[in-house]
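There is one chain below, alone, in structure tokens, taken in the form predicted on its own.
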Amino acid sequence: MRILLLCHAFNSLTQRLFVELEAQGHDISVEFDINDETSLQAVNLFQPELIIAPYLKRAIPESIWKKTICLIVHPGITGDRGPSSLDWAILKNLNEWGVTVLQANAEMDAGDIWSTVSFPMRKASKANLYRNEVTEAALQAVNIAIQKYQQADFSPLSLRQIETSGDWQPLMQQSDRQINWNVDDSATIIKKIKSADGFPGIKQKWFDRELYLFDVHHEPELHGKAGEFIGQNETAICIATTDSAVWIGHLKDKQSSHPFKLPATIVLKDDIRDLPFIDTKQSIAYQPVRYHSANGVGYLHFNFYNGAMSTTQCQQLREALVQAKQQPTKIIVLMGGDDFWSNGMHLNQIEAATSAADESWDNINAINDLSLEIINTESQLIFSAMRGNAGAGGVFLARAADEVWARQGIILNPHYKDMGNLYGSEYWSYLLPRFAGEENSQRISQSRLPMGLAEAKALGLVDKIIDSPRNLFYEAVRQRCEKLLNSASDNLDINQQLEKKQQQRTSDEAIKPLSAYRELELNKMKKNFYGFDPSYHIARYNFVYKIAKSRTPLTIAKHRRISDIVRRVS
């Protein structure tokens, strides 16, 4: 079929149909909704058979859904109404939500019901759940509407057939989660905090600021006054509530000089200078890097906020990796973050930086040292296993592994180009070569779009593609692991394949070192960083303050490519 997402940005839900429904062979193209006017040229250059529509922000015009029949994929039961649906799944401390997928009509939200498709509710962030259970059953509730679609027979059913438990929910105000630390007990800040991840967050006056908090954690160890700092780590602060403490790992101060995402010690370094220093290592509750090993195989995790990784935790995630290969395992498991398994730089800290250019040069230079120690690694097989999405950086630094395992479902965008033509780093001049040969290295970096992992296996960006639920993927990499230790693997046991990476690195020196790539990749990167063109500088700005595109990018947009015009017309 040829089907247009019309959407308010290329988010991580319409990515995933983007990629999934292309897989299935249907002509996808994507326009964003910037205004009544735009939509309507796009449907009439396109002239789809279905509009589905994952991620709107208002209405879609009636000369629209009058012409064509628009699918709206709505994150909540059957009957539920209104923008803040999941925000208030997660307040009101629901055990099962849905996605609906519903016609578009002059009512909002209200429209004739094609398909549902429910899931428990994790304790887990708004940001989280919709890119993984709400992602999830998006898939499957479109998948099921175009079946529906296809036979000539269907009618969808009116909200007024059907019984339901949903009704209309208003715009959730700050008010309705509105934090009272005199009362609330850790549970309740959590979970008001976790209704708003993502955005917008949850407002609290602080130091006689407005701020808005993100990021938040259970701290069952620490005590104190309620409402009273108690403590600091390298990004966030520790806070008492009434029965305990949670942290909260990053702030958002509309009306500073950068008024976005920061870790909370940044937003309040001048007024937490004389707060307590608490390690990491001391706290059971908040360790964005952990490691640990069972049964010979050692379990690195990195859980940073939305994939981004800072200098200073590449850093301390590299001193990690050094610790763990002295530990007497064969096998060391990169396990990347709840959420997401990395997304490369951290652009809201370069962004913030008193020099953007060098910030930018500090974080890609330590990123590419960790990217060196893994590939260095001779004492143990290093694999990434990804149960999050990945992006840009994080997924090359994901390719230095000896291999790449990742879940069913997860999308990765391996390039860098959208980011103002950034060249990018990590070593990916020798990894992709190596691992994909050099007409997909050409492919890979040259491309602009998202990624499914059936792609991203034939590519040889991915080396095993593990089909488990999202909670048993540790699981499932354990057993993997252990296996493998015990068992033979392409006829070698452990101890041969370490001899033959050990072998294959040392031949690859000898032919070109690895400080020639990286020097190739660095001056290229330089002139992104200090150069005449502001491209990337610009990127990144736009980027990092949400600056909403004026126009769907080519890439996606096909029915706006003059190819593609030609074609139709012909």
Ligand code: COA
The other form holds:
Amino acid sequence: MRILLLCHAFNSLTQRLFVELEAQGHDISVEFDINDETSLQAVNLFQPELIIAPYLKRAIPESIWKKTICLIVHPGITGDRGPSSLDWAILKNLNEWGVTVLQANAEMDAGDIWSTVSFPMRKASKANLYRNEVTEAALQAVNIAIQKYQQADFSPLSLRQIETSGDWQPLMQQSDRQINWNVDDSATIIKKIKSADGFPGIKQKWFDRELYLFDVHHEPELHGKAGEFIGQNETAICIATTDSAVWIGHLKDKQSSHPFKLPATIVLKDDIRDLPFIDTKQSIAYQPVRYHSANGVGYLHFNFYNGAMSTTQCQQLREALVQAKQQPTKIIVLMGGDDFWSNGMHLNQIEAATSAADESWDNINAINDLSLEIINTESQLIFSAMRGNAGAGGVFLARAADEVWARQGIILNPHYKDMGNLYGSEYWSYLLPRFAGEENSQRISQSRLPMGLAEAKALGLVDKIIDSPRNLFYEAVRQRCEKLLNSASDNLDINQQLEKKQQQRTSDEAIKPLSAYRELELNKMKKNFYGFDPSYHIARYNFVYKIAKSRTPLTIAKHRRISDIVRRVS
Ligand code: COA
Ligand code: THG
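For comparison with the form predicted on its own, provide the form predicted in complex with the ligand.
Once more the chain from above appears, this time first in line as the rest of the complex follows.
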């Protein structure tokens, strides 16, 4: 079927539908909802049989929904309507929520119901629920709706025909979730912040500044006077609550010269100069980098907010890896974070630096040092286990390991080009030809599209797909590792594999040393950072400031490509 995805932006849910529907053989094109005329033009150019709107903030005009069936993917149960569905579900502590596919008409979210899929709620942030449960349910609900569309005799049910518990819920206001530090316990505070994380954050006045709070973690061990600052670590601040304390990892100060999300200690810098330092190692409540081992396998977690890795975080992670390598294990697994495995260097922190070029340079060197440390792991087999999505440098960093395992359903964006034609580093020019072959690495580095796992595996970016639900992923990885250890009698197989890996490394090094790959990549990156062409700095600015796109990129808007138009006309 010819299907147009009409969306506010190409977000993770839209990317997932794009990848899955294309894999099912549908002809998919994407148009950003910039204004009514452009959207109508897209419909006229592509002539879709069906329009699907996975992430849309504005009303679809009558000129479109009268002509073509438009299916809205709504992150709520049947009958639920409005722009803050998930926010309300989290704030109300609901046990179950869902995704409904409904047909657009003149009344927002009140059209006929095509399908609905429910899921149990989990105590996670809005963005995390959205990227996981909502995305899975949305994919199922869209598939059901497409099947029904293809049945000639199907007609959807109107809202009046079905019994529902959902209702219209207004746009959530700051006053609906404002924290009352003297009254709210930790659970309530966490719930409020999570209901607004990734967007818009909880408004909070501190030090006469209007701040927005994100990235909350419970701290059961520490206590103090409710609402008072207890301490800080490298990136986060710890605040006492009525019953314990919470860590806040990220803040946004819209009135500052860097009005975007940054680590809390950077935003508050001068205001918390005298705040005592709490060693992260003593508090397991907020430990983005965490190592543990069990039954001969070491696991390194790096739960960085939004998968972004700053210079110091890369250094910290490298240090943790160096330590892990000294442990008597045969396998190390790089687990990444809860939301993302990694999205490469930290563009927000680069944007906020005194010199963005210098900070980019430091960040890419730190991530390269980490990549090198992974490649040069001699005493252990090292695996990247991706539970969440990865993008840009994060994908190539994963490939630095001996094997990449990925959870069924994640999306990879193995490209740097959208960031102002960045050349990219992380030793990709060594890793890609080695694991994917010359031809595939050409294909990967030319691509600007999100990739599903079937393609990633075919191209050699991923070795194993782990078909496990999100909450059982760690267990599935653990079982695989331990089976590998146990089936290898007296570690003979593992030792042979380690020997083979060392031989390969030695022979690769003799042909062309890793330092030469690094130098070549960094020479190109130097031009991106310091050269005449400002594309990278402009693209990064637009990304960090979330400047809306003024047109849909041709990579996804195939109806706007001349070749596709000619093909359809002829
Ligand atoms: N640095 C800082 N923030 C990043 C980031 C990075 N490298 N990658 C993602 N983020 C942030 C986004 O700004 C967004 O912030 P929000 O919480 O304020 O909304 C959040 O992570 C989620 O990203 P989003 O783009 O909404 O997720 P997605 O799943 O729809 O898309 C990517 C994922 C990877 C395609 C997209 O985030 C991206 O292009 N990132 C940039 C990657 C990059 O170029 N890195 C530098 C080169 S190494
Ligand atoms: N029919 C038509 N178009 C649609 C929908 C529809 N477009 C997408 C839409 N459903 C998705 N759902 C909503 C529901 C309510 C609101 C937005 C999207 C909403 N918006 C506030 C407004 O427009 O004033 C502002 C919200 C905000 O600022 O975030 O109420 O069923 N034809």
